Amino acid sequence: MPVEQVDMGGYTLIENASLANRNTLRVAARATLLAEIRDASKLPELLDFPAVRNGRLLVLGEGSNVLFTGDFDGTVLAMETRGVQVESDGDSARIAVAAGERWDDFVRWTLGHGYAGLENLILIPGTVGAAPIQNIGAYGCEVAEFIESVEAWDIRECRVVTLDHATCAFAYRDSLFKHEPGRYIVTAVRFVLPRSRPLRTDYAGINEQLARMGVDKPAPFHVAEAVVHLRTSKLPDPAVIGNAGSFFKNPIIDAALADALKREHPGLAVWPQPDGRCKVSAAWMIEAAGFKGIREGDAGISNRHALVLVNHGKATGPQLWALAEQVMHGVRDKFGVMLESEPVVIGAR
């Protein structure tokens, strides 16, 4: 079937869309229509569309939280919109980003304008839309923290909303966004950004890569390089090899599983939560399982970090999800907990 593409103003349609190069795990998927945003303001009229009303819909990133197990019947819609509006107070700032710009990019705007608190959340891949929704995580830091509202197109109500920190329902990994899938569009997220905070140094080797880098008195630019640093030794890199950044969950559990397992396994990292409950370390037990490394035809956990799963070629998504699904299950057989995962997976039954 031939690929149509056609120029609305504000907004791109092409027909049947090859998905491939629009998710980190390099998927080979197609969609029936993928409708590239430009102007937010032009949602309406595209959501209008017959067959864009009657039909399954897909808001896009850059694909790097997202597994594609078999095509997509419907339209899938790529935020492709620009933009960053700051207005300071001296001491900090209020950052009105479009959903479009890319996470990483705006992480460096903010280092290189003076602002702190994104510094430990440097080099995650995807569109600063997404990451409310996901409430993206790295280094001991949530981007929930310096939220202050989500601008959304609610597809239910037909109008633009503002939903402010306490109605996003941020929590680890989750949010508003995850418990009403498909209601809402982000259009932008606001930020509020201070000159200057307490670095966030004692968690996962960065006091030591600092250290390594012989700096005693850091600056939130000296942490985003260490953590620079630490991600790129641990983590492949899309552009090398197919992934999509951590594909499984720290799991919370209750605290007395937590002690038993911790009694029964010493090297298990467990993190205690506001809830009482705590959190353990998907990666140490899915080493300890046996699956760091392992491969089966293309699809694979990596051998540097046991949270990812990569795609070494030509994996198709229903042997990506297979292989996902059998580590799990391992898991769960060893240690009681089943593992969940980060990435949102499509057409999986």
Ligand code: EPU
The other form holds:
Amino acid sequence: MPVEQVDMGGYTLIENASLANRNTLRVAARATLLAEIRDASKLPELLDFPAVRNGRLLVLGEGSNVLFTGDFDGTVLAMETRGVQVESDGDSARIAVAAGERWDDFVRWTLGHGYAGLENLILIPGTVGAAPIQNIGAYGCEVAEFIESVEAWDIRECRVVTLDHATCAFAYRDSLFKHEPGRYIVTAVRFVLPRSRPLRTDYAGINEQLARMGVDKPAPFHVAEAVVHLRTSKLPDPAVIGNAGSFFKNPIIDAALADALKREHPGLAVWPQPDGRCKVSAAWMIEAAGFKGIREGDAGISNRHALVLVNHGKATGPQLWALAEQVMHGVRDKFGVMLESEPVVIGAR
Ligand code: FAD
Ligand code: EPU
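Show the form predicted in complex with the named molecule, please, the one above being the form predicted alone.
Following is the full complex, with the preceding chain placed first.
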């Protein structure tokens, strides 16, 4: 079927668009309408078209944290805006970054310009605009720590809003944006980054990797290099095999339950949380339940990392979700803990 494509100046509209190359699990899906947005100031005009205003909306960055279980009957807004604005006072900088910038490019830019803080978050796929949605985190850091505010188009109020750090209600893989899905289109994120700060090297593997690199007085770029090494050795590359990173969140459970599980399963990794509860390793439980490396058709669990659901080729969204549910039920039956998916599942469950 021929695909209609129209450049509207600031955004391009594509009818009946394929999303297969717009999600890193590489699932085939289509959107009734796709809007590639290069100028966020055009959002009000676009959102006022009756077909857009009266239909469903989905904001998409690089699609590295979504699972489509069907076509999207509505408008997909693909954020492709660019721009970085810096106000520096010497010791730190306030940096406003457009939602469509690539996260990893921005991290490398900060390191190249001598700002500290984001080194542990290098190589996470996706856009800057998506970073606050699940409060991306890795190797002992979460992005929330560096976010001063988030600028968004508020669909309910029909206006631009600036949401300060507290309003964003950041938590582990969570934020206001997950609790009010469909309300905000993030257009920019404002970060505050210092020139220097104590490095975080205590997450398992970083100090050992720095030692292997022969570094005894690490700078932020050394930590970044160590994290790149650890990530590439552990996680499958979406360019090689479709995946969305961790498909399951590490569950946060009561300390008493965590103690009981640890007594029965001494190998289980348990991370105490500031609120007294404990985060436990979903990967360990999935592996112990026998799911690491399993494959059903083209849907599988990576043999490199038990948290990663993989598409070996032509798996459909429903096939991948069926395998994810099988894993969740298996872990629940063995450990009494129900896992939750980290990526957003779009379509029927
Ligand atoms: P998408 O997948 O396009 O969207 C994710 C969600 O955010 C959707 O609900 C979407 O509607 C919403 N959204 C996106 N942009 C906007 C916007 N501008 N406004 C409003 N809503 C928006 N995550 C981690 O936290 N830590 C990791 O270490 C990590 N490692 C990963 C490794 C791999 C190999 C992969 C594939 C993924 C990994 N992830 C990790 C997950 C993913 O990289 C992040 O969640 C990332 O922030 C998603 O960005 P995206 O642009 O692809 O968002
Ligand atoms: N483990 C296993 N089997 C495996 C893999 C890991 O038993 O196949 C156990 C090991 O005991 C290991 C522990 O799990 O010590 C932790 O593993 P890892 O350091 O890889 O961390 P993770 O908890 O599996 C989390 C994030 C990742 C993030 C890493 C590093 C979640 C859901 N995942 O994974 O984020 O990169 O820590 O900080 O919190 C993502 O969100 O997509 C993601 C990749």
